[in-house]
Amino acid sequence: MSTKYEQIIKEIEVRMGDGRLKPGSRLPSVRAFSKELQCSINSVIKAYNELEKGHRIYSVPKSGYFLVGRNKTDGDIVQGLIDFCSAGPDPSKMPYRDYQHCMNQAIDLYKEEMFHYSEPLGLTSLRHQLSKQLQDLQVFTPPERICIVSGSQQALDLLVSLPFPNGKAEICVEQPTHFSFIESLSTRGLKAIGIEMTNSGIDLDHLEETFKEGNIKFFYTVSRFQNPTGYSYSNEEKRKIVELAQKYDVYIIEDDYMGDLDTRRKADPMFAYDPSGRIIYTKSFSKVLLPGLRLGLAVLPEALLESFTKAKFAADVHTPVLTQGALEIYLQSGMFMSHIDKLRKQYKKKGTILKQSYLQYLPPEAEFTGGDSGFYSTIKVPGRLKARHLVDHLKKKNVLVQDATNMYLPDYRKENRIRLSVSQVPDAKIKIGVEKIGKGIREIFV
């Protein structure tokens, strides 16, 4: 027989699973939920402590407790249901606690600077501190040259309708990729060329000839941890790519937003090789800290600071100083990298399971990438089947998986693709989940 408060975490579960209760939903005051559950204070009390061990709620003084969101696990063991659709980091393992503290002191120290408009190109204070922070992933630069933006997919969209130095007009861009970026070129009417992803990285010699014969402004790439694929670019491979772009006078912007989740601790960017300004490199924070944030960051070549600094003025005038400020507060005060090597740790091991998994349960016929990270990896499904087959498919056995044709340009698209992420997925669920994506392919499979 379950104790009391036991009963009323089941009494909460079932008012999440309900609706009654959705994320960031303020529960009931103790003394409320024990007059209204005719229980005690304590038991009430006990319950909300469990829960928030758990990092299924979390307490704000003086105002109550708060549901960190969907709490997955729960979800999983009632329903069945594994999700690699999502691939948003794990809520459980987010600081709020921390940020919340960062957040509270920066409305304290620019409480001034809310009052007028800031800088468009970001916090002074914010850019001299992420100019140090940035040396810890061998990207070294001055802070004029760092622009603050609302997410690094602000900065990709205000760029790819720039004029470049080079005056050239073409885009080249792996594929697959990631859809934001794709519809920033859709919704421009830009056409691009597309260099093939696959699980051992990309043709250089196709990339060479497109830089030779193609009119192309820049190359876009995300170097490590690709999405979708997983990929991460070696050192080497790096280093190659940066010298062709140099002959050729091509342009990279350099999508590095996970990189911080990288464990191999001689890993360089492709700035690290030429920055002077050919690399225009991005990161994010939104994979590492919370999404809502929508906080990313561009190292612009001084060519491009001018016209950078006017298309983001048009866009938003400048992000929004209150979460600068909490960002500057929770970088300096050595909380970020405290939190990193946790989330380091987390994903590589989800990785690993991700990869002993796909060994073990898929058929031979179905081709994997990646999984270093925890985030993203691609299945090619064999023969003739079509991805959105199998997601129909795996659906009905509770298991969630991407169709990824959408990441693809429409010149290049492959249907027989799908994404998983394994960021939300408990461990122990990696492994049954992929079990039953091998079944699927082998039931469909003609």
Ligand SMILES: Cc1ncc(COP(=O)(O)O)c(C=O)c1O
Second form
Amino acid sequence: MSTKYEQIIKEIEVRMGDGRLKPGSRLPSVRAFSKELQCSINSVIKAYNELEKGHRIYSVPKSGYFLVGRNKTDGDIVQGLIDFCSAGPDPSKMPYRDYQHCMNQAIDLYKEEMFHYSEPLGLTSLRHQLSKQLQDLQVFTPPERICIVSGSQQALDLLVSLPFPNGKAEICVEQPTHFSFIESLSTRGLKAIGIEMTNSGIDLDHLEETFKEGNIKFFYTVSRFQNPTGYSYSNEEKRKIVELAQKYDVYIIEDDYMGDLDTRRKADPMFAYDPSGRIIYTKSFSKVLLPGLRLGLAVLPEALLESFTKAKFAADVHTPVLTQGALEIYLQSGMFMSHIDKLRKQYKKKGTILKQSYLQYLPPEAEFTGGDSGFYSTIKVPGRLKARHLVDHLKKKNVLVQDATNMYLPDYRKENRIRLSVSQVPDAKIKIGVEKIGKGIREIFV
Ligand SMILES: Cc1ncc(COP(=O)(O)O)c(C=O)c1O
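Give me the form predicted together with this ligand now, not the form predicted alone.
Full assembly next; the chain just shown is listed first.
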């Protein structure tokens, strides 16, 4: 049996859900609400105070209480908008209150240490904690080889220009791939060799030929829930890729940014097949925790530890200490794992709805990839239709999707793919959105 103030909070949530209360709008005055709900003024005040503490509403002196507007563009609050573009975690599922608690705990526990200069590779105690935590992902490594980075993007960006022990110069990368990695290459004027990623993975013979003929320093791969295709390699494929890397003296950067969300209990990372040698394993806390924290890690081979440490120091001395201290407490307390358990179920459900919707609503000529976690997937638009035309057409129908053209290296560019993420799309809207996409494709497909 919930208390009166909890019932008031529920009522407000219902009104938010059905659109009677919109982001940024004013809540009923305390007096009016107490009259309407036939409860005491104190209960309404308590409910408003609780919501304010949770940063869901705010008060303006002499004006009243207002719903927090979502920190987005005007377009976002257009009625009925379905946004398959936004790829950050769902804001309503971000555990920032728990993290706030961990930040406070970190200050209480570590005091001024949280505000001093620290180690370039990160807090020793956090690295010990991560060494334990990574075992759940079949990554067995001592803390000494773990480097905390300011988002896994920082590790990728540093590794792109670092000399490697194999003395080779070229980079090989799946096509399409994570846009930020392409940015790291292009800002340094580096070219790379692309390997096409399709709905059935990559052509391993082609990969072997590239490793054999090229002067490949490393292969950058997103081994699960690839961005943008959503593809996850089987253990067999991962084992084979690692064998090729060993045979031709090529390093692998395994970007396991969402490994935590894998529900296939026997799925290993590539790292598990070569723990001490050629695999640089990176992990991010952006998609499964809070992207603004800029927290990630890299597990480095011994041979790269010294040069990477220097590069990390040169880039930003070290990652901010307070967020590291809080992460340690967040992991240690079990909050992280219980959060991940929830996320896994939520994304699995989203993925199932998405796949069913693709099968039901897309025209047979439109191929799709991925969808397992729902986080990323792509649709190949049929015929001579260009992705950007479909993007514009769907925008008019209040459906936002991303043109994937810039997720290719310039020499491998394809203009016929859109990327979708269901991360911020409510479950009930996924089907409606895909139906609109299917209809949109049929309307302009010639
Ligand atoms: C493939 C891939 N790796 C890593 C990340 C996360 O990077 P970071 O940890 O720098 O936020 C993303 C985010 O979109 C991604 O798509």
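Worth saying up front: this structure is predicted, and the values here are computed from it rather than measured. Positions refer to the first chain, counted from 1. In this text, rigid core is short for the largest set of C-alphas that superpose within 1.5 Å between two forms.
For residue 435, a C-alpha deviation below 2 angstroms is recorded between these two forms after rigid-core alignment. Core-aligned CA deviation for residue 30 between these two forms: 2 Å or greater.
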